[in-house]
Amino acid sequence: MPTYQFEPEAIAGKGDVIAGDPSQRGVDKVLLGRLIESGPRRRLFLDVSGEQVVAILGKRGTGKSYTLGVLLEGLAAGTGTTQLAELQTPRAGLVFDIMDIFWTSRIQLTETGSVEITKQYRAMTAAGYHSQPVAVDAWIPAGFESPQIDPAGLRLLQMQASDLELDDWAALFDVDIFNEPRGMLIADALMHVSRDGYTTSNGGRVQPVPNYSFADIVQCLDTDQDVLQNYRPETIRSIRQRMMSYAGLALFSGAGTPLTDLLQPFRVSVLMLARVPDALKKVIVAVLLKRILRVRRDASFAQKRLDLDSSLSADETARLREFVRTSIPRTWLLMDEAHVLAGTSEGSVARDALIKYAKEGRNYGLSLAVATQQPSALDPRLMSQTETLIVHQLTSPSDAAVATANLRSPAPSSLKIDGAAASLDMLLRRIRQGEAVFSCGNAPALQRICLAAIRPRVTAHGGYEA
């Protein structure tokens, strides 16, 4: 085992590292692991008490998606002290899973078992751990479940085609709203629809639907005055088929699921996207992004005319309470292989509702956290946001480079492998599985980098290759 040698010491003095916060209330704070750094025994602990970003790095197979584990674990380990975490602020989280691998949180590592469970089970006790339940949801969009292989108590996902703005249709349909006979025919439809209403054919009045569903679209593209004369009839029947096939997905069947059943406190919620065709799952994310964005902006807004407004009246003060105790709480956002979804590549709303959640989120009481082997690969705009940043191994010097670029914390006056003087490009590459080097702008006690081994996972860990 390599020895790591850094100067000055991480923090002054003795006890725990515990960095996210710039005011260090360490009200809630979730364990990642310990220093392995020479010198004092330390752990390492994230302080969630104030919102923030996240960036965790590393190539494949360092120890990423693992490292986001744990931090799904913290944040769903109940309220009180736990092995896992301190916890007093009522949060959520939202995974969106890409490749199906944190559904396992709900599953507990027993000594008996198979061959993967009782081998974790093993790496968990060797390190003074003991096994505990978390609270984890999983949910599948509605349509995509497969009841021959998936887990009991799997919840489904349905939206409504209200839920969609405008360039969610876009992305939808792959056209562009605003320049194509295509495009202006969805945003006339659903102008009439939601908002102006419209004459038929033969003479009828159809009221706007603020709630309207993928078979209100389908009635205005039959029966529209305005549509059936302005369109042409093979731009009408395109649009129309694609309509019928998005109305037929159980996805958009019914009332739509409530942000409050999956967003609740101190629970976890893991929604599978790997089956969810690409175009879709972009459209799934942005639409949810939006929705939690928009809900808790006005939550956040009413929670400060609570603090600050001395004219309430008691009318009004208790209208806002009961508006901030039903609405959605306090929320982290956790996402695995983000390059997918916020790439450099390609515009999708996906990332654009992404970027804008990490701009504005943590006046709301938004988190993000976000996993990635290709760092090189995600959309810099975002990772100018990132304050924390957790670095597995990386050996490509273009994702060494992101990743240096965007430390927070000093670097260390001196850094010694096994003896020897060594760079922290050196380190990067060097650096075993569940090692990382842990950064953070939020935490004035921090006086450079550190190094840690990630604890290991008290629930199964599902990024194995089987």
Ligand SMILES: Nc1ncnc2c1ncn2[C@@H]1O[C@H](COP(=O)(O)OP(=O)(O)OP(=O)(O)O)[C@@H](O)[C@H]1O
Contents of the next structure:
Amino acid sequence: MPTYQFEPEAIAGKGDVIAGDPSQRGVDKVLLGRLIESGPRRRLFLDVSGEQVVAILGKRGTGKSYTLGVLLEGLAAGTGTTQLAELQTPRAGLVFDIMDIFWTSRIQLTETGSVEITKQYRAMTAAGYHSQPVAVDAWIPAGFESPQIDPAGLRLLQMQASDLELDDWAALFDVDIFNEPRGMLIADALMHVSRDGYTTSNGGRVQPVPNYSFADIVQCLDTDQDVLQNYRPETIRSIRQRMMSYAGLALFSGAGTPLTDLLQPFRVSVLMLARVPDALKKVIVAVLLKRILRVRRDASFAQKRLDLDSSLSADETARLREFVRTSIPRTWLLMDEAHVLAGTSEGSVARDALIKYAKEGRNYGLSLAVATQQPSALDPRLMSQTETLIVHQLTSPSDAAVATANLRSPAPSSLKIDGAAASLDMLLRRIRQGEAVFSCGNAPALQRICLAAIRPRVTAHGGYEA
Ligand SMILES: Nc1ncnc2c1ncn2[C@@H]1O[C@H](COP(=O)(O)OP(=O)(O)OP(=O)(O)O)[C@@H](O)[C@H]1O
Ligand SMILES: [Mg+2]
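To test you: the structure above is the form predicted alone. What is the structure of the form predicted in complex with the named molecule?
Shown next: the complete complex, the earlier chain at its head.
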């Protein structure tokens, strides 16, 4: 292994590097790995006491999904001090798993078992770690499960038509809501079903239903006098047909999964999305992101009233406390292959929702970690929200340029590889699988970027070719 010499020291004095919180609280922290530079032995912790946005970059096969898995394990390691993390504050995790590779964190590594499991087990023990269960649940949108191949205990996600906002409908039907008759029809039907009610062609009156279903919309398309008068039969037919096929999906047929089921303190939910068609995948992600943001916004508003408003009556205090207690906890969202849902190439409801989440979420206890092999294809508005960068090997100059431009810790005053002066680009080209350059804007003690080996996983890594 090459020797890497940096100046100045990563931090003054001895001890671990703990980075991620501008006030360096260190109340909650997740172990990422250890520094592999010459100098004192130091572990590298991500301080998750406050909210933040993390980006994990690197070319194919360099360890991005693995590193995201390390973060997932840390967040799901439970309260107190373990080999993976030190956690006190209740937080939930949610992985949007578009490759279906993270459910494997439910599987503990064991000494005996398949070739893959024992290989991963040996890597873990060789580095001084032991097997440890983590609190991970695997979820799949209802209707996309496949009993023949699925592991036991998959949980089914359901959504309600009324959870969708206008831009979600536009994405789902691939229409322009404001300028296209098919789009305007959807908007009118939604308004009638949810807010205004409508008169049917035989003079009956249908009252609005706030928690409407796809079936309610189909009924409106079939019987609403205004709709039947104002739109051409073929426009109605084409929307009705798609509406019927969505109405038939198990995903949309129940009462909708409460967010409090999906997001539980000290647990991580992995939502398997690989089998879901792209348009629907984006809508599911967008709807969940927007719901999480809304619910946490209200919870943190209530919390701030409790913290700051001294004029509260006993009744009000009790009500606000109950509101906070029954809401969702602070949450980390993890997304691999982020360029797919948050790339620059095309408009996407998921991307817009993710950018809003990244921009506003930290005020409401929401953090984000994204990984991508194409940093130059990631929306720059997302990149600009990132304080912490974990950069695995990058060889393409354009991707390396995006990474180095976004490093938020000072560059070293001197960097040598095997005794010879080197540049950051050379370093990024040189590092091996599982190694990464770490930089963090929320780390006053960190005097420069540092170089780490990410720790081995203690549960099964699912991101290999099979
Ligand atoms: N920190 C690590 N410790 C040990 N092995 C690692 C580490 N990181 C990565 N690996 C090894 O490298 C392989 C590839 O890692 P990973 O699946 O994370 O790559 P990736 O960057 O996500 O690739 P892709 O772009 O193809 O998704 C893993 O299967 C694992 O064997
Ligand atoms: Mg990967």
